[in-house]
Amino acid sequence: MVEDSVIISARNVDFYYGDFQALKNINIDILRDEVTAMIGPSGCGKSTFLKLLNRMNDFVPGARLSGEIFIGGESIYAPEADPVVIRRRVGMVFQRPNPFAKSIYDNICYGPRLVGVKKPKELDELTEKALRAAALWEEVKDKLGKSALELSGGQQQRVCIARALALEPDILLMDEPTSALDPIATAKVEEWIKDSGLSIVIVTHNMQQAARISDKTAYFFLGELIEFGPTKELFTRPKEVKTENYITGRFG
């Protein structure tokens, strides 16, 4: 029985790309309504693990998983699990802003329309709610018909956040969401992450960013989860030598 406070639980997860083992015996419980950061050097498995949480690696030929991953107590790799439903519950924001070549309004409404929301009033309400949640409403409320591609990089990323939020997911996954942004846009996205109140899992190479925005941090190295705990403790009193070496710059 998974505790109510735990929204993501991984048990004995091994993951392979063909013959290459990308993840080794990952066990972790991620709590509801917290920001969880995943750090580690390139190629250590953190983005791979993130993608497992909404089954994006299903599309990779030769990929296979053993072990179990639970979202809200339900196994998302069980034979009866529907990947489409899982991806509605677990939203994703990618490294580079990727708005559709459509209006701001149509970007936000894209997902709701796919799942059957048709009434203009409902779509209007969803659009405003999602853009407010992403701290963008006041900046774009008078130009919803404008192409999202005409916005600044930071605004485009927040459109992508709002697009994911329009489906009201239980969890939001973010893979290096500010790496392509300038410092001002980065600060706005970070402020939104901290204040969102959502269950967010973010992969970042920026340890200062992890320290600023996350409640818990996981350190991955060579496909293994080396250490996981409260962010302040992990950065100031790491339990593992490998973690200490990484965060002090002796390695990585």
The other form holds:
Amino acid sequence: MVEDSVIISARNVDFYYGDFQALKNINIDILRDEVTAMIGPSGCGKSTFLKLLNRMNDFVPGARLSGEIFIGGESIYAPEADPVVIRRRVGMVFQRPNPFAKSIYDNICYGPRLVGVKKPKELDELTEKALRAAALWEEVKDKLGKSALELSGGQQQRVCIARALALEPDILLMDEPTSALDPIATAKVEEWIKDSGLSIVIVTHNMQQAARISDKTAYFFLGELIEFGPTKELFTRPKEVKTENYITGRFG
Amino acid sequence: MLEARKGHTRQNRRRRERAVLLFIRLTAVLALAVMASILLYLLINGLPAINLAFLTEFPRDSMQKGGVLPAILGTVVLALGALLTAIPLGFGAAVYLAEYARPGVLVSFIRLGVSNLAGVPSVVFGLFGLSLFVTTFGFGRSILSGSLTLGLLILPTVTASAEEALRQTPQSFREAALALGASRWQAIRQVVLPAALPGMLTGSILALGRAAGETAPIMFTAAAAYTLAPPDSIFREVMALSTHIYNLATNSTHIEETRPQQFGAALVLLVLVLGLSMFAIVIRAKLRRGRKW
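Based on the form predicted alone presented above, generate the structure block for the form predicted in complex with its partner chain.
So here's everything in the complex, that chain up top.
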């Protein structure tokens, strides 16, 4: 049975890009209000798995999935599931900051407008709330009409976070969100992740980052989920030799 | 052992480097010189003919006197009509090719068709327009027939440049919109198109310049040698600068006497086309400012 505290649950998930099997029999239960980190060497399937959670892999030609993924108890690959609705409930922040070539305000309002929010007052409130939640409000409140592309990389990434949060998603997916940022901007984003209190799944190639910010860590290797558990345990007393090899830097 | 040889080819290398540089510079200068001499030639021969009356009056006395106003108007109307024809078709095709089409036989054929269309001589477009629009559809020699014909002529350019502009829009824009729950068309309309539009329009305006300068296609479909009627209906024949020059220089009763008018009209046409190109460059620069991809 799916417990109440479980928000994402994958059952026997196999995933293929054409003939290549990118994920092999993944089973995992991710808990509500926790930060879950996915680590592993390049090409291990961690990003692929992340993109399955909001069906962004739908756009890849030749992609095929078997097994089931549940979010909040609902099967998101069921025939009646609507990927557009799923993506409104599961937000995503990408590797490189990708604000639209629009004002900061219009970036944040993009999601709410899609679901039909039109009243200026409501949009103003949502914008402030989202920017505060992304710890960006104080820095940009006087220049909401400026192009988001004029901000620094770290600020741009937090615009993207705020843009995703404006839809009040149940879960936020983050695909190496700091890999294009400098150390100071990285620290800000990490701090935000730790304090957000949201259900976050974050893919990172940086093990120290996973150790710093996550409650649970999943280690992927060659398309398999090798080990999944509390971050402290996984980094101090890994159960699997493969995990130990990776975190001690013997390869990867 | 190799150490001694490392400076070995130095003399030769430098000489070759210099020769190549010289050659490249020469070709650049030559290109510029051709352009400049055409302009100079037209300026010297055409400028004396140009005054306010030349730009604002109708031709008189078998075209020996008066101005070229109707031809200027005709050219502008035809070129704008061509743009109105080509933009919906071309942008639609570009969105399909860049955003929706999965690589395959059909798409390869469409692309092949588009690029082949670009290589078809303009006189063939003229004959095509004559038989389809003028005769079959019964539009007669008119602004409508001419605009449609010129529109088809620039369609490949408009399509190709629009597709290129769409492809240069970062994938991450699409991803961001889709991840926020936009449908495919919403992502294209709200995010991709606004970002790509400057590039798409630049290509179109350059094509507009080409349409304005074309002669053969409108000779068959739209151009009158002489008409006093204003272009107030799309079913009217019009005069155009390019055909006006051609007519004066080959068909008129006073070929030698109208030389100044011929050069004057050519100069006006060139300025018009260059002006359009400049305009395209300016909006591109303006809209590109402040974006970094």
